[in-house]
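Take a look at this single chain, the form predicted alone, given in structure tokens.
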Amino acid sequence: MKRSSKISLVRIGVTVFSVAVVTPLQAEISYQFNGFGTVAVGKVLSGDVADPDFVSYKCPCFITDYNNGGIYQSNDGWSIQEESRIGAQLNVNFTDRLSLVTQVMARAVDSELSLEWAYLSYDLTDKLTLQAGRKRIPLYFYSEFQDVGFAYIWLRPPQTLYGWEASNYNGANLRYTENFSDWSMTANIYAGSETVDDAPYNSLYDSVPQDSRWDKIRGVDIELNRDWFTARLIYMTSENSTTERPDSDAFYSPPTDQTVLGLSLNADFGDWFVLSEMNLNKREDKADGLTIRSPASMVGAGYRYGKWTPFVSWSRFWDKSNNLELYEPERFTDTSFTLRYDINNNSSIKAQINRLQDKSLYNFVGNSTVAAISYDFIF
């Protein structure tokens, strides 16, 4: 599958060099390189479905990654392809205030390089930072480090929430940080656009290759922290459209209006911790008068016992359509149990079982029980 963000290492080098030549020669440039990766294998253990052929997949099946098209199928054995990945990040500090961040990903699901981050960051003040370039759309609590499996408890974040056509944007954002009393706050506003060629998300639902565009992305996210409590609120709007290949080069018009609201409430008491996240995606198709509301939610609890952390979570995605003839809602719940073992400060092993209950109003992926094991690391 092709994506507009696919790049070569040469292009990254050109980007770094281009910024470096405009930096004052007397500036002392410093570099920091790090990386991360996940090696994961998974399998559909059991399940049932009304029709085993969903698009070009053999179901019951389980979608592991909507953004990148990962899916476990019932006729496959243990598979390493869907969720294994490796990434590298380069930070270049030109001055105390000016820096460049680039991040490259390679995923087994498509065997190509993709550019996830490539942005300049300039500290206007000690509290206000301007950033411009390519970044992750901060739709979810784990958006910025969703690819870094070592950074969160799940083997994968719940796909009931985490996954639409686009996950990145090209544009700019303004970030503000403040401390008051016992609270700390980070507020961020951003704007941009994204076009995904042969969008992997769309390929999960249609055998005809499609490009997807999110235009006029506008958003804000605010995060508050105090001791054991963290809260995060997001709001975003965009205009979405698609085009089929090779029949048409024109994106559908008028575009679909998208509005997203999200709230995360997390509590960490040391040994015990509770995670929750809620999201509402609303799409209004002007051409057909179709409105789709897609509320999604997740709650989970875990306990740290030395190097072991068991964790259980429940999540739900529940489409609502104002016209069932034009769009039949997709609905499912997902219960997961994760057991994580921290080998050291840089690596961990996770085992996870998911039980997906498909209650969609059309023949979707079916009910399934899925097992997966991963080795996550940073370096």
Second form
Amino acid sequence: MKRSSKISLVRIGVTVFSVAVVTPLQAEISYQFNGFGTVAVGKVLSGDVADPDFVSYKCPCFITDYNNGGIYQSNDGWSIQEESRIGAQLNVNFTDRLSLVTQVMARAVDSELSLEWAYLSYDLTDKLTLQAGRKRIPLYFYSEFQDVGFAYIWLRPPQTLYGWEASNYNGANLRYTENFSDWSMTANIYAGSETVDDAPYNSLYDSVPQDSRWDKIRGVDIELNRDWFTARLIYMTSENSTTERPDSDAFYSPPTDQTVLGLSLNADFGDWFVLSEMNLNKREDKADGLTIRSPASMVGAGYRYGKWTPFVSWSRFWDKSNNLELYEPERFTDTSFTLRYDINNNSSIKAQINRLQDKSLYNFVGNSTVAAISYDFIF
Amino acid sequence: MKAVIIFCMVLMGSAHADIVIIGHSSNTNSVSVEELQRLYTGKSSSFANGESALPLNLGDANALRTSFDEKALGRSSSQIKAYWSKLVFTGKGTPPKEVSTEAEMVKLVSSNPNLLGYVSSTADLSGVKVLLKIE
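Swap state to the form predicted in complex with its partner chain from the form predicted alone:
Every chain and every other molecule in the complex is listed next, the one we just looked at coming first.
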């Protein structure tokens, strides 16, 4: 079911593309084909946990990717399937102002194709762009290019922040860019919805397959940049609901109201750089009077020494529940050390050690030390 | 021996140190380093007078590309590639078009008032105007 729905989305993309190809609006249609990939192996080196059985996983275990369900388990050897992936993107420029962006991902963890981007973009003016279709939710600083390992320093962005049920949405957005004196700014508003069939996120917490829905997604993100300084502010609301399969029409009602507020502050001095991100996710289940606040934060620093970049980061996810019987908070800190080596302008190798300390109020993944090595490339 | 090689590389480096930013002979704009950085990182797409500006780049294999990235943009070529891969794979931008030689760069820029390029100061600059010199 999951496969067929994803394939059908790909089919829509291919159809849109074919229509675009067979109806040349004018002679100047241009195409760009690009891609990227990551081959990664990782392993839980050591750890401890009160009860080794968590859902269907053997712990201490380490969730590499909440969106797609990647997890290193204690009984596994070096595993290549949790984080390895490849993406291909086709941009079709119909005119100077109108273009189509399509990106498809294949991940070893689910061995199927997923359509990450498929949208039409139209420049209303030089500064204002209207886009509609399927996009990534621009929730965190790295959310939109989380799959492109070559574009960031970590082997994977800290999952203390980068992990919820939905990572994409179908909808529309309006983007505005402006330069004033030494500052450049991009502001974006968006709206849409997303239903994830047999959500990998949910399967990390429950053995019963579930569909997950983020409805009425409304959000804004603003990025400011000046020389070495970058700040990004986001606000998003949505109405979240789930249903247990196969009863896919019976989403729980009323939905849970989700509000997310986030701030990133980055400083890049060429050799030294500092990254930080703070986020507050609030989920209100009004039917049960349950409110969960999940502040998450991250701070990291690195130094570029020629082709080598050592980097350390610390991050924390800290649930707070107003009803411990209904919801037991998940809490953990994750400290990581990354060493990146740029092989050339198109590829790099990274090695990363994570130390996760699980302080959840229920039996979650346990404490673990995890090692991973990746080869990231673009083409 | 190693010291001699390094010394020679330093000498060669200094001989080719200057990069000139070139525009069409009719281009009346001056370009500051900040504007150049914006144009080459996709943050701006117009000259000071508001006319559309299309930057051209040299290909990866060209040594001048590396020194342009480092001296004009202040980043290593690998960092610039990582920056563009973020924009490309989120559909937010397309990197400057690439040409393989400085001669081709001069030829293209001399024929289109919207183009912007760079070559070493020792190159044949006939038909183009120097908008900025980077040492």
